[in-house]
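One chain is shown next in structure tokens, namely the form predicted alone.
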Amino acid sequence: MRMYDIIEKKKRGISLSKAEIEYFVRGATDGSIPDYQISALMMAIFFKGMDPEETYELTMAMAASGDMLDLSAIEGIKVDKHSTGGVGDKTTFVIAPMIAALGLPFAKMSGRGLGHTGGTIDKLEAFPGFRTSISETKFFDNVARHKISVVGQTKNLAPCDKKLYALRDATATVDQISLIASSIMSKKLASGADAIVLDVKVGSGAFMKTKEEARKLAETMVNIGNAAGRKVTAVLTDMDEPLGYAVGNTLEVIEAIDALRGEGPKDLMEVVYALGCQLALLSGVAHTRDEALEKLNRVIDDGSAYDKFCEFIRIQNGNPEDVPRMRELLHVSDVEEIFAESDGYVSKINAEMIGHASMVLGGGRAAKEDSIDLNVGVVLHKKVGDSIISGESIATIYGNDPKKVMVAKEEVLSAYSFTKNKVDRPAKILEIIGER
């Protein structure tokens, strides 16, 4: 078998066999296939596509290219969630303890932020001493005993994906459905969960800009997961404006803690409950959406989800006493308000621009090796559909560099659109793919 022949075959739009895909993944992982041939195949796939069987085989081969976690020794149905990335997306911090408080083992490996989207692991490091890197034994023990663990991805989890993504990023072949789906699902399958809910973001602040693109990606990922013997559902959620009010690492953690106390923004909780309900249904802890919603509401109302979050911080080396005083741990030198210049209503907020403003302040990375400032970010006071009065604050900037704050202020103001006419609040849940 030759890599040249595989490239030639795909270039002509012919489906690759399981053996050819496995040969390619093996060679890409061990370095025996040069980067220029890997890139050539990625470009051929970009233009010619892959059929469902090819996409599934690529996913499975990539998942098997490194460590495959076996969580079967842990009692119960192990659950996980994944977001395709958005602005202000702090749902994991609310959903994970809610689900764990219901007695379901929540086992998740997360990544860091890049560009205008934030990363779960970065946000967790807002807690002094919190360890996002723990041993596999400790990870298993946390999930088994405490029903919750969220850690950074291991270096050997789907290593082929890391290689392919770096080359796709450099050769403008990132936005291809089969390649996106196999990248996401290879890591999810390798992480070992039995049931997975996918939060597929749609809109200006998301990778998928249209509902049609998002639906196609969601259907592809659900089909892969089901074919691999996992229970998978995808929820399409709106990301035309940021989720919640806070954008920035520590700021988002604070908002998530408020949500666990029953004081979360309505749009954030709409997404949290939608994703949580699907996890409850997939796991069998609830048999109807109403039953799932009742159970999720209960763990917020009785404080058990909040207590579980404090327990989660403690078992991964953080100080649970920091949870109620996160606002005291926020350190910035420059806080600036942005004021409305006329009366009216908010008609649009460009989520990508808000995310970029946070990145400009130092809250995000332009490159993977960049360091970030966990304290900076943006807190919105007005969302789409809200009325405004001239002189009223619409957002607050938190920064540690006056020049960056001024740039961010301009970007946040530019992200807002206003109208004199009343505007309906947008629905956050657009569609559910593969609902049980």
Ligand code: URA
Second form
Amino acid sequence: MRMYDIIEKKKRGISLSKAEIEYFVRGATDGSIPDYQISALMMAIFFKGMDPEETYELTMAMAASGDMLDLSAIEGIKVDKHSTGGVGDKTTFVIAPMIAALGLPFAKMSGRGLGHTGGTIDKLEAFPGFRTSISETKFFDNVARHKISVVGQTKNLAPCDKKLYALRDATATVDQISLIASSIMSKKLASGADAIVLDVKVGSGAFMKTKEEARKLAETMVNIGNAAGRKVTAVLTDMDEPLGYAVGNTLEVIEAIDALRGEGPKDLMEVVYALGCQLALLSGVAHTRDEALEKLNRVIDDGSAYDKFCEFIRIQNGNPEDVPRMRELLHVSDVEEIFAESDGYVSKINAEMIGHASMVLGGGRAAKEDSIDLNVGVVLHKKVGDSIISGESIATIYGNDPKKVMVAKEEVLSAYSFTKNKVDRPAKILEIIGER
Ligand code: URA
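Shown: the form predicted alone; wanted: the form predicted in complex with uracil (URA):
Okay, now the whole complex, with that chain kicking things off.
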């Protein structure tokens, strides 16, 4: 078999066989296929696409390119949740302990943030001492005994995806549905969960800008997961404005802790309940949406989800006493308000611009190797549909560098659009794909 012939075949729009895909994945992983040939194939796939069988075979080969976690020794249906990435998305911190408090083992491997979107692993590091890298034995033990663990992706989890993603990023071939679906699902399948809920974000702050594109991606991922023997549901959620009010690592953790205390923003809780509900249904812990909601509400009301979060921080080396005093751990030298210049209503908040403002403050990475400031970020006070009065604060900037704060302030103000007429609040849950 020759890589040249595989590229030629895809260039002509002919489907690749399982053997050809496996040959490619093996060579991309062990370095025997050069970057220029891998990149050429990515571009051919970008233009000619892949059919469902090819997409499935690519995903399976990528998942098997490194370690495949076998969680079967842990009792119960192991669950996982994945977001395609957005701005202000702190849902994992709320859902994971809620689900664990229901007795379901929640096992998640997560990533760091890149560009305008944040990453769960960075946010967890807001807790001094918290370890996002623990041994496999400890990960298994935490999931089995405490029903919860969230760790960084191990080096050998779908290594082929690491190689392909870096080349796609450099060759403008990220935004192709089969490539995104196989990239995400290879990591999910290798992480070992039996039931997976995918939060597919749609809008200005997301990869998928339209509902149609997001639906296609969601269907592709659900089909791959089901064909691989996993239970998968996807929820399409709005990411046209940031989720909740806080954007920035520690600020988002503070908002998630408020949510676990029953004081979460309405839009965040809508997404949390929709995803939690699907996890409860997939795992069989509830049989109807009403029953699932009743159970999820109970773990918030009786404090068991909050207690589970404290337990999670403790078992991964953090100090649970930091949970109630997270606000005191925020260290910023510059806090600036942004004031409304006239009366009216908020009609739009460009999520990508808000995410970018947080990145400019130092809260996100432009390149993978950049270090970040966990303290900085933006807290919005007004969301789409809210009324505003001239002179009112619409957002607060938290920074540690006056020059960066000035740039972020401009960007946050330009992310907002206003109107004189009343505006409806946007729906957060757009569609559910593969509900059982
Ligand atoms: N997230 C991934 O893990 N892979 C992609 O290709 C896009 C988003």
